[in-house]
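Only one chain is included here, represented as structure tokens and corresponding to the form predicted alone.
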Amino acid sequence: MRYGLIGCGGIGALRAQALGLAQGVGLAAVCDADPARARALAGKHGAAVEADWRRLVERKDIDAVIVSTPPHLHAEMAIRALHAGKHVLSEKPLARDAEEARAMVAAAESSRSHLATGFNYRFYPSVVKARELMASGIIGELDHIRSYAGYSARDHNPEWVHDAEVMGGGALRDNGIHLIDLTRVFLGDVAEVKGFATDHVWGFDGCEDNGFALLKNDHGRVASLHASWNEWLGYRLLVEVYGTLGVIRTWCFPMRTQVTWSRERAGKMHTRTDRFLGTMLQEHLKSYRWLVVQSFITEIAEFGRAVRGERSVSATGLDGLRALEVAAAVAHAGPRRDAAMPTAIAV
């Protein structure tokens, strides 16, 4: 499969690196608002350069397009690529809001092309292990989930991450959108959402600092979720999946998965921890970007399976839409304010 890449910034460069390492794929052409940056990346990977992304999505030697631009550009670029018969992998969040995302999903359906959302956290070793444990039944039936992701907005680079006109909102669309997706991976489809958002720290117009959500699925199982931009202890992500016989806890940065379980209710508890020492060593030697590239390589392989109609664990466009619907239910984009959503939504 031959790819076109729109957006040659930091993440786009990692996407290009992953394409160079993945099996059975290649990078045919790139495009960026900065021509010099596009030329530099193209030269490194032997790709052509297109000055206009519209020409890139029309190229006959491209089967799929990766949209690695700021979110306010995702919908237009993805829809045009889909209608040009290209499969599309769009970075997260899928769009600024659910309305844009619905238009993207509709374009994929009408064009019969595949749309995927770049939720690469699904492919981190700790998350993969947690999913394996969940599928094994070791903790019994799902009871509830507790999840958290946070870092400091002082680390935002670039600054458009806290520009509501670009992102559509704050923490829930930034680090929180990965957390929403991971929570849905274990919870299943969300039937009801309630929540609050606060903005007492940074004051970015239209962008919440914190989003607190309660999610419920069709079977009455509940998840509590918190995404934050004022985590002062550094980046943290933890998902805890509680069952009738135990709990699975999975972290990233550093990677770790722990399961505590019993063979019967109220029985003797056992604990096992996977620390992924090889992954931690590579992160230490090569930075977290090494891990991101590895997750992109797996995501590209899973994307290819989805395109071929095979079973895949990559996130679809519908997954991206559902995550945005949850974020919107908790904190709508708009004037800076505390937003309570006491009413349920159907998603």
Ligand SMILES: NC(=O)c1ccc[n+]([C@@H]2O[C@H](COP(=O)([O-])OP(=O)(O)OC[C@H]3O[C@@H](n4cnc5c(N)ncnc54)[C@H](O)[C@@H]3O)[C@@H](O)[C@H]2O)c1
Contents of the next structure:
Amino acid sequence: MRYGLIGCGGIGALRAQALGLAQGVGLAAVCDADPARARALAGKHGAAVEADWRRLVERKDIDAVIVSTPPHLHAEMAIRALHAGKHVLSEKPLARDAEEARAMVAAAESSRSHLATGFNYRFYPSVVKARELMASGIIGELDHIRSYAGYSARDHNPEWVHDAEVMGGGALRDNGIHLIDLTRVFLGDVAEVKGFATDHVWGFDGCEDNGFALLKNDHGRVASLHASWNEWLGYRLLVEVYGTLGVIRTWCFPMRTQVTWSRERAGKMHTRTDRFLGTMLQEHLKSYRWLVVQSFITEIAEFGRAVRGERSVSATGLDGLRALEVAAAVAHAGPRRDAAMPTAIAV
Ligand SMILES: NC(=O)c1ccc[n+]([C@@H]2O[C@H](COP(=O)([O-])OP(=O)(O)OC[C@H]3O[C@@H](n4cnc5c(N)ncnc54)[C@H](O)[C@@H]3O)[C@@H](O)[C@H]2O)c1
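Please could you give me the other form, the form predicted in complex with the ligand, since above is the form predicted alone?
Next comes the full complex, and the chain you just saw is listed first.
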């Protein structure tokens, strides 16, 4: 499969690197609003440069397009690419809001092309391990989930992450959107959302600092979720999946997965922890970017499977839409200071 890449910034450069390392794919052309940036990345990967993304999506030598621009551009770019018959992998959040995302999903349906959302956290080793453990039945049936992702808004780069016109909101659309997706991976479809959004620290207009949500699935299983821009030092992500016989805990950065279980309810408990030492070493030697690129390589393989109609664990456009619906149910558009109120919205 031959790819075109729109957006050659921080993440676009890692996407290009992943395409260079993945099996059976190639990068045919790139485009960026900054021509020098596009030329530099194209030179590194032997790709052509298109000055205008509209021309890139029309190219005959491209089967799929990766959209890695800021989120306010995702919908227009993806829809045009889908209508041009290209499959699309759009970075997260899929769009600024559910309305834009719905239009993208509709474009994929009408064009019969595949739309995927860049929820690459699904492919981090600790998450893959947690999914395997869950599927093995070791913790029995799902009971509830607790999940958290946080870092400091002070560490944000690029600046547009704080601009609601570009992002559509704050922490819940930033790393919170990965967290919502991971929570859905274990919870399944969300039937009901209640939540609060707060912005007492940073005051970025229309962007919540914190999103607190309670999600319930059709079987009455509940997840509590908190996405934050107020984790004062470092980055923390934790998903805890509680079952009738134990709990699976999965951390990112550093990766760790722990399972605590018993063979019968209230029986003797056992604990096992995977620390992914090989991954940790590579991450230490080559930076977290190495880990991101690895996840992108797996995501590209899974995207290819989805395009071929095979079983795939890559996130679809619908997954991207559902995550945005959850974020929207908690953090309505508009100034957060006025909107720091409880909501109870069925999704
Ligand atoms: N999957 C992840 O873990 C992850 C992490 C960080 C960011 N992201 C997402 O990746 C996307 C890109 O983020 P980034 O950090 O690389 O941002 P960035 O600002 O570094 O790069 C964005 C690039 O898009 C280019 N661009 C802007 N308008 C354009 C246009 N009209 N045509 C062509 N190019 C245009 C910019 O010039 C820039 O080079 C965003 O959607 C972001 O939310 C994903």
